[in-house]
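One chain comes next, on its own, written as structure tokens: the form predicted on its own.
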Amino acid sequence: MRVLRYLIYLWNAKVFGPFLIRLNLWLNARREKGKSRWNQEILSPPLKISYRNKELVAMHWLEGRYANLGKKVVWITSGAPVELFKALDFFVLYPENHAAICGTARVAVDICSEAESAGYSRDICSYARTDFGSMLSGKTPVGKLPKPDLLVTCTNICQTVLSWYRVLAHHFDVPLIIIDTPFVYHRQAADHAIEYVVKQLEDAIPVAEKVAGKALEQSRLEEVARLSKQATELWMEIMKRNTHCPAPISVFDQFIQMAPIVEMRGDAITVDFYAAMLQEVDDRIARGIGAVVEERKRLLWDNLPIWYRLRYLAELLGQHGIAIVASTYTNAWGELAHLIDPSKGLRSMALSYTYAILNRGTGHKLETMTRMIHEFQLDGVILHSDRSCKPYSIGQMDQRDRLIREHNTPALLLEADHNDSRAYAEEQVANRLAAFIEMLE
């Protein structure tokens, strides 16, 4: 029976399913050929590598649909040490990534409502509510989510994940690994804090091995860490290319193209993808192609994207020659590449995951923004005050004021929610952006 289940998994996830995905993408490309989905007078055509991104993401979620037939499955927070579980051959699913797909597909509100009907408050993070709603109803735009065999959460992004994953553990009745990363109040974390994280990783290994049914091989862990480092370095290089004027890609492009660095970190295909993307970005620079056709002003975006209004914001700003060329959010997935050292095993892992941007003080984020203002030659900042992501949004009013007062940089605080469109006021956003654009001009 196990052999039959595995053969079904291979056929659907690795053979017939991928064929259907590629055929569907090819047919869609044929249908869309010559039909512009963007205003070519405002925005340049999308990256050609976007086709490959769609394929990778579709393949990932296709495998997830059948993963329980052939692999052990771990659900994990985006800031958790995924390399450990990749090395044990788990299929890795990020509920946050799934929630973002729901937001982009504009089905998040419907799914969140399922959670709210079950008693979960609208004050809870909209990613968590999307996850709970999908868990309870089975609703998802990706077909089907696999049942987890193991849950892993790390506190370096927020404290919400503790309660979030305890709910999941209770519902699915599976083991839960918690990695607690002490908050970094100063520039350096204390040695005992790093050792505390290392000890937790050591304790996590036998639990993960038991679920995986296999022992962790050091050589495999080093290989996954090496691939993770390479992909992260390539992602950072791609973002650095936006120091060029005009910027070859926008942050809206980055929000879409960041999917592999989040949900496929540690895979060889992710390294290949970003190597190809870097080549295309360099080609754009050589040909003088900018993301915004007539770039006149350059901005920074702080916090998560507003997934359901990406195109609207890109076109609205593009009409005025405004390109958002840098983001603290996309930067967070590349800035710690230098801390990844495959030869140093768990200690390197503890360092790189402890220093995540949301596990550090608001002063660090302000320093990051001011550095990026100079490095990317920016004219202003938009701070998304995200109703759902309080750890990212805390301190933004003070950061805005200091950017204006101390760095002479125009800054706008824009209130919304990254996934729940009910917390998004179209007229208010439009009015605030119009006033900000007028000030920039």
Given for the second form:
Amino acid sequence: MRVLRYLIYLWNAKVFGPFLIRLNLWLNARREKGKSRWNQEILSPPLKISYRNKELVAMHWLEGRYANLGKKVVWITSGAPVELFKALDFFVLYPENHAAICGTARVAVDICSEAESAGYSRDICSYARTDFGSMLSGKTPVGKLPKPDLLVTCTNICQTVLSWYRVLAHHFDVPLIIIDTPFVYHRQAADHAIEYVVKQLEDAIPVAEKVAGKALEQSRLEEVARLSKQATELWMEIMKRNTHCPAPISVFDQFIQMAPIVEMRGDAITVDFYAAMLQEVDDRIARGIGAVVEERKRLLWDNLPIWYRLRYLAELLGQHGIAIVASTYTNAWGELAHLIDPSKGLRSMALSYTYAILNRGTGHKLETMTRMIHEFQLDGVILHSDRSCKPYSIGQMDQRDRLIREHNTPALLLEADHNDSRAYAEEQVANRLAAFIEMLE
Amino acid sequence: MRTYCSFLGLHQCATIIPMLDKTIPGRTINIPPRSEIIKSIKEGGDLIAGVFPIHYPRELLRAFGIHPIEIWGPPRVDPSAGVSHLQPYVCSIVRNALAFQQSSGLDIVDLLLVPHACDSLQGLGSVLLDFIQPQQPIIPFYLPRADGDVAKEYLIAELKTLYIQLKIITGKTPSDDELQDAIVKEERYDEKFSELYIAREELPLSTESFYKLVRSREYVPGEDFVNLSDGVLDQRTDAENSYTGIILSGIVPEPMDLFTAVEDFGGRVVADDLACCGRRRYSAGRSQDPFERMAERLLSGPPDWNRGNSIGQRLDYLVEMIDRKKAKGILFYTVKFCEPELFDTPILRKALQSKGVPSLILEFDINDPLTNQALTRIEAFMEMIA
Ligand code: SF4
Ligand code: SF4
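Please give the other form, namely the form predicted together with its partner chain, since only the form predicted on its own has been shown so far.
After this comes the whole thing, all chains and molecules, with the earlier chain placed first.
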């Protein structure tokens, strides 16, 4: 029976399904003939690598659909040390990533309503609500989500994920691994905090091994960590290329192309993907192509994207020759690459995961922003004040004031929500942006 | 008990709790106001720590001659002073705390201790440290969410770090014996706190008075708290039980006339799962090492998301409490925007419902009085479960 299940998984997830996905993408590409829905008078054509991104993402969720037949499944937070679970051959699912897909596909509100009908308040993180809505109703734009055999939450992005995964653990009745990373208020994390994270990682291994039904091989862990580091470094390189004027890609491109670095970190295909993307970005630089056709002003984006309005915002700003070329959010997936040292095992993992930007103080974020302003020669900052993401948003009011007063950088606080469009008022956003653009001129 | 002189500041009047004991008509106990306590502490040459919610080692502060005065908001301050630092979607406890600080309400304290409980308190600590930088030292304190020895070891090290920070601030270096002494005393005060809970039905107090007394632990020095408590415990009467008992779960019971409202509708809060009250019924530690013992105590409280306990553990605890207290329902009384509570309540409510325990959820802002709508819902709930 197990063999049969595994064969069904292989056939659907690795043979027939991928064939269908490729065929479908190929037919779509032919139909669209290289045309994009994004206004190409204002914005450059999408990266060619987008095609490969779509393929990778589609394959990932296709595998997810059948994963329960052939693999153990872990649901994990985006900031968690995924390498351990990759090395144990889990199928890794990121509910945050799935929620972002729902946001982009504009089905998040409908799915959130399912959670709200079950009693979840509209004041909790809209990613969590999207996840609960999917979990309770089965609604998802990716076909079907596999059930978790294991849950892993890491508090290095917020305490919300602890609350969120406690709900999942209760619902699915499966083990929950908590990796608690004490918040770094000062420049350095305390030694005992790093030690604490290392010990939790050590304790997590037997729990994960038990669920995986196999032992963790050191060599495999090192290999996954090496691939994770490579992909992260490449991603960082790609973002650094935006120091060029005009910037070859926008932050909106980064938001779209970041899916593999989040959900396929530690896979060889992810390294290949970003190597190819870097090449294409370099090619754009060589040919003087900018993400915004006539780049006149360059901005920084702070906080999560507004997933359901990416195109609108890119075009609205692009019309005025404004390119958003850097963001603290996409930067977060690359900035810790230097801390990853596959030969140093769990300690290096503990360090890199403890120093995530969201696990550090509001002053550190301001420093990151000011560094990026100089590095990318930026003219201003948009701080997305994200109603249901408190850890990212608290501190922004002071950050904005310091940017204006002490760094002479125009900064705008834009009220919205990353996934819940009911907390977004288009007219108000347009007015605020118009006033900000006028100020930048 | 020490004598207090009056002092202008927060809560200028003493909280006078009337006793219901028919044998001693008119007998009251006076809980001194914070302002008096602060003045008395200052006159005694000790320091004051303003402490934000929820869990922290009182005994360590006391060993350094520092008195903790807790800041749960406070309620009903003008929140406008904090609006240039925090967005409106942050809970009122944190917004008020910052507004209070910004309007000089905390100038009197010598240091601020910010335990890490949630994203909002984390943000508050960080904004204070990095941007507001008040005159007093700010000390964050992280309670572990992991389980078992790894959590205890971390907490021991965290307490030792706190010791060093307090040593720098005060110049004092309490010995292990002095630490043990402070620990044993606080454990005794905790025990008294629990004693009040155990005897609550026999106490000659209304529920509101009971909670005023137990919440005085937020600012009254332990030794005085014991005296106040003994004054009430000595007056036990026969338990009266002509009411419909309910459990109150949440963060803080504000405004406190909530209890009277429940009583007006024939009910009574007979137990609680409140972060400022019942969730801090710690047990005494056992170790001879003072830091380990403090860690044991802090990790010993009832199930709490702040310690990473599961929803199942919270549920079992509530069910046991309901059975023991023969409660008819639960009121989840939740601060608006308080995510940790809002995440747990749907599962808790559903599971309790399946066990035949009805519940009501009410959200509130600590600046608001009890609204008519809230009163109507409480009334309907009490009628339903009576
Ligand atoms: S609260 Fe913010 S950081 Fe946490 S899961 Fe939600 S969006 Fe992510
Ligand atoms: S009320 Fe809730 S969100 Fe606010 S400080 Fe307390 S625990 Fe945090």
